[in-house]
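In the form predicted alone, a lone chain appears below as structure tokens.
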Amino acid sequence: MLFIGASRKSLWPRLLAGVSYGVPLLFIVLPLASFLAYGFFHLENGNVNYTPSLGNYIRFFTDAIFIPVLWQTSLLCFAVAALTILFGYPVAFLLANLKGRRRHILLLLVLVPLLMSYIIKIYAIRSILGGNGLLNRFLLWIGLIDQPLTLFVFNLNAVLLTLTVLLIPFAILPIFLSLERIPRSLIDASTDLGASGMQTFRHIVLPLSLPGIVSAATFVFVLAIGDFLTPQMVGGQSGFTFGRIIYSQFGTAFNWPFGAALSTILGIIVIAVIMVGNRLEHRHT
């Protein structure tokens, strides 16, 4: 009986270890590996040719379309990350300085949009910025314009603004956590030594919150560059992004090998951004 009990005790750690390693291997590593391998195949007469080749990657680097679109999408996503930090930092700073019930209420208001449907939020933004939206109606009503504006609808401006609104909670939370970890004693010591509020913020609060800023920027960039639904719904013909190209390869073009190759390239960029962000974050820790 003692031997059976001991064998059962030794079996549980093995089972837990098997599950811990097996689940990520089965649902993450293997699909990614198959996706990577699929990028080396090519489409021939509507059928997939499983002979390995670099044709998809050669097409990406030699075609005049893909690299400019990828560069434009990357700049767009960097702008989204910058805007979310610009508008999210004051909210996070306010959250970090509130106490008790008010902090919980404001934090709840920040988190509520994350619980809403992504598509519903996009349609809500379209109803505000559209040609017949609330913004244009208001501007027409006050006489500031004489015809509806198209500045923020079905173009890259619309994609930029929509992604900023949708992803700003993902910037607020890392910055808030970084600000919350700053010891209050450092701020009190700065005040006791005669520093003004702006000096304390510039020399203590901002440097110590840089890891949260870097984390927020990385998080938002990764989410933005992989988004194809937002550009599809608010971008129009002039709001074309790299995510939409990948989506079209799996959808209308039905060229899965080329879509897999483009996704692999995008994945490499995402991994590189995460590594750079991680290094910057540790440098300021």
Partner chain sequence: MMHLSRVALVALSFATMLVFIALYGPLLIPIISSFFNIAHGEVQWHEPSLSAYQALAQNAGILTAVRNTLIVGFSATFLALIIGTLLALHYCGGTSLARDLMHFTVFLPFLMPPIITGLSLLIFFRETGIPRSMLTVITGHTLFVLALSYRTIVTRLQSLGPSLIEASTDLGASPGQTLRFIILPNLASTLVGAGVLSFALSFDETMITLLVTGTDNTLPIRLWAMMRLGFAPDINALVTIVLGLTVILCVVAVRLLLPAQTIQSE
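Predicted model only: the values in this text are computed from it and were never measured. Positions refer to the first chain, counted from 1. Here the rigid core means the biggest group of C-alpha atoms that line up within 1.5 Å when the two forms are laid on top of each other. What changes on going to the form predicted in complex with the partner chain:
In a rigid-core overlay of the protein, Y50 has its C-alpha displaced by under 2 Å between these two forms. With the core held fixed, F61 shows a CA shift below 2 Å between these two forms. For I271, a C-alpha deviation below 2 angstroms is recorded between these two forms after rigid-core alignment.
Rather than the form predicted alone that you just supplied, could I have the structure of the form predicted in complex with the partner chain?
The next block holds one chain only.
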């Protein structure tokens, strides 16, 4: 399409092709390949032994720790996805129903947190959580509770709450986009035929926004399961997640090959979730 007349011998197309295949090959494919290969190596006296074996994967499947943690983490991330959709849907729905300046401002308010530093957001949320945190003290002070809630203590609950707050914008946007795509004529037809607002919502709007809900769930799940900063910051002693275990292989445990194998498993789960998500999305459209 571009440079159609460049058939006279010119360096330009070749240069373009060279960069276009060279850069991704060298900096994306090669690192990924070495990462996948590392999962089959193992550690020997603190050095990497390059004889390929399935040892890391066997350890993953036979050790009593890893599969339960992975299962627990998956459930956690699924709960995060459900919560973000529950809280995000009304916002997306309101957004789709607003016009002009109001809609512009509300959309901006949803987008701004996405550009704010992730680490700062975690820090801010952490500062109000905790057994003796601001949230508990505030609830005690207004008399809503008479004992500090354990809900906010630094454990998996705190991870759940923090991830939900962090990832809500990622749920709002796809739902909003799917609501936007619903043809007005369908809603008008439904209203003309005498359906109440609630009926129109239940039978027209909600089913047609399902693809958006599915892609929101996929988005949030994938982002949540790959996160190791949040559990590290608010998870406390007991809030162990799969991402945190992977990260520890590169810090305290210092077992890179095993870390690579665990990350490969994480990658497989992420790809599977995305594929299932895609399937569901297309079934509903």
